[in-house]
Amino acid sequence: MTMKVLVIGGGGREHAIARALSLSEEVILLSVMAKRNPGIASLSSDVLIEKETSIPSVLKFAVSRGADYAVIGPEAPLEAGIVDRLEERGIPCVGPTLKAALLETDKAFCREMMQRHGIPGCPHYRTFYSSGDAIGFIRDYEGDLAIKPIGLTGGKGVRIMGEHMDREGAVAYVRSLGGNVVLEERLVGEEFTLQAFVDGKHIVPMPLVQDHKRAFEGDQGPNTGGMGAYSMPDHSLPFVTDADRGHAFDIMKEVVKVMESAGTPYRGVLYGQFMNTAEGPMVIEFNARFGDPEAMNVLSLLESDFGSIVTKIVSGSLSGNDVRFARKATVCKYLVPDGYPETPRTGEPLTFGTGTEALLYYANVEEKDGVFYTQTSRTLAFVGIGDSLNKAEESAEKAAKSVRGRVRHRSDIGTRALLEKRISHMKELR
């Protein structure tokens, strides 16, 4: 029995969900997506180019086509309730509700639920709604403090006081902010996503993976959305344990949990980014949604049938029978704009080199009469697969350095020499 699926959301995460989603025999697919992003409308039999955020039109469209289903990839559309709107019309969703996706949307709320319930793995921090309140707490600190916008910031907006500014800049971050911030102690370590699918009470996860925010080769630059990420044929990452993720898995349902027991039962994908610490896994942030670009990591990967998880999740009767995930490595490749982030350059030409094996995952790219061209975020992404992470690496960059144009990427993404470092750092620490 066919069902139709409505996916919204145009960047390279949604496309990786279509992808996955059209593998399906039974799935139909419908797109929304801002921009019309060729890899998820070459997939749909539908299609709305129309914002997220315009629910009446989501709804219109949903409706209409008569979706059955919706999978919600962006966090802007869960914040602004998309997902009980849907509801409301009969349309379930893989997203939390408007109250479910505050672990995502609102940062003072993630925090404060944590500590009220003594959920492990939560930092010391303050919560401020003052600008003068804050930066007399950041004058009168001792060490260095994690800058946290409460809302949402698109993955850019934290800063780092003794890393990307001093005292002082770290005030007139503050300021520019209108002081509405978390201020929490600075965690060092390594940095891992833990991603799970979960169907408001039952919890299964998928591999690890590792995100590189900085725009450079070697971690240097301003933060980006992620510029790659790459998982091991494990699952795991070599820097963490099997109790340092069993730990981080505790957490995770520790906080699906805690949300149930509230009345806001969490339904979707929950995303765990953590640091492991000298001490054990600790939390950076929970996102309510497939990371971007983990989702093209983990859902290259994915062996069920995930139009059946989808029905699995809506149904509450998930397990982990239902999920099964290659046993092989990746590596993602986003490859972006000359000049991005800061003043990406738009409107460049790209060409495609051949034989490659790679999965292409479009992101932000303009398609006109067969010619593609770059937009002012990351453009598109390249997964490699195989046996070990070197093999995946190798055929991640052979496809991005097959695109010429006004483009570039990080070739030490999923490197070997990038990985021993991080093993390096973790040993130092413990």
The other form holds:
Amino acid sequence: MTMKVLVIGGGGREHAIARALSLSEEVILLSVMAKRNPGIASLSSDVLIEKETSIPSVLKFAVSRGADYAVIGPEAPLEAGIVDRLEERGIPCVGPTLKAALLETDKAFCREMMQRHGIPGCPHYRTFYSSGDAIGFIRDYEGDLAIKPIGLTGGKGVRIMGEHMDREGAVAYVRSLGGNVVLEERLVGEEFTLQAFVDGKHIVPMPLVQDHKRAFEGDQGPNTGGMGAYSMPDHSLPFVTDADRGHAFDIMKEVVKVMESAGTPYRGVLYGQFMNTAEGPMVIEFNARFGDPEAMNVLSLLESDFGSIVTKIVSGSLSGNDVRFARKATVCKYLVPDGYPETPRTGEPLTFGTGTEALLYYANVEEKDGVFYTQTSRTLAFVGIGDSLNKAEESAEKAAKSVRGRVRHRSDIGTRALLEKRISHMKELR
Ligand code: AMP
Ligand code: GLY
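I've shown you the form predicted on its own. Could you give me the structure of the form predicted in complex with ligand AMP?
What follows is the whole complex; the chain from before opens it.
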């Protein structure tokens, strides 16, 4: 039986969601996005160009087109309550309700929930709602701190004292935020992402991925939404032991259990970002959705029918048998406009090379008369897939290099050299 699935969002992550859904024979795709993503549009039977947070327009489109389900890509519509509103209209969603999405949209909620329920992996933290108190704490604190605005910041609001700034810089930053911050101990280690499908009760993990937040090679420069990511054929990472991975998954299981018993069951994709420290994995944050770029890594490997995963999530009957990923490596590289993230060069035309095998996911790109132009955000991504990390990296790199125009990418993502650096960093810590 066919099912109409509405995908909300227009970035690289949503292109990956749309592609994976489109491989399902039963799925007819509908989409809503603020700007036309040529990749998603070409897979969709009907498209609404509209801000994802314009709830009345999205509802009208979903109902009039007969959407059976919705999959929500970005966090902004979750925070605007899109799931509650769609479900009121009888359209079940892969994505949490407003209350369950607080895990991401309110960093203070997340930490308090972890602490109250004794969920492991919670760093020492304090929440502040006044500059004076937060600044007093910073001045007295021995050691380094992570400074996090309480609300959503598109992955760009966190600053690390001792890395991006000194103590006085931290004070000035907190003042500029009006004092609404979570301050927490600075964790040292290697980061990894664990995403999972959750149906309210059951949780099924996806392969581990490592993202690269910094703009430039060698992890230099400002934080971005993520410049690219890789995953390994064994679905783990070489600096993460089986025990680490098990602990990280246990933490996420606990979160799902707590949300269920609080009467706000979590349904959708739960994204755990962990710092693997000398003592094991600690939670940097949870997101209430797929990661971007991480969605492109894992969904490019999905062998099971995504449409049927959607129905199982919605009916609360998901099991590990429903979800299978190819045992291959992936390397995702984003092309971004020159000057990104601070002063991106927009409206620059791109030309594509030929003879590349990597999957192409469009993100923030404008198509006019068959020519693609850069916009302000990440432009497009290539995902190389291979039996080894090396092969996947070569494939992604070749494709990324073949694009001509005022764009750049991180050539070091997925390389052996960078991997060795991660492994030796972990060895130093342990
Ligand atoms: P977030 O926006 O929470 O993903 O944070 C952005 C980045 O800040 C993360 O990818 C980490 O690199 C860093 N970060 C966040 N919290 C901490 C922490 N407690 N200790 C060290 N680094 C952190
Ligand atoms: N890649 C990080 C995020 O999606 O938040």
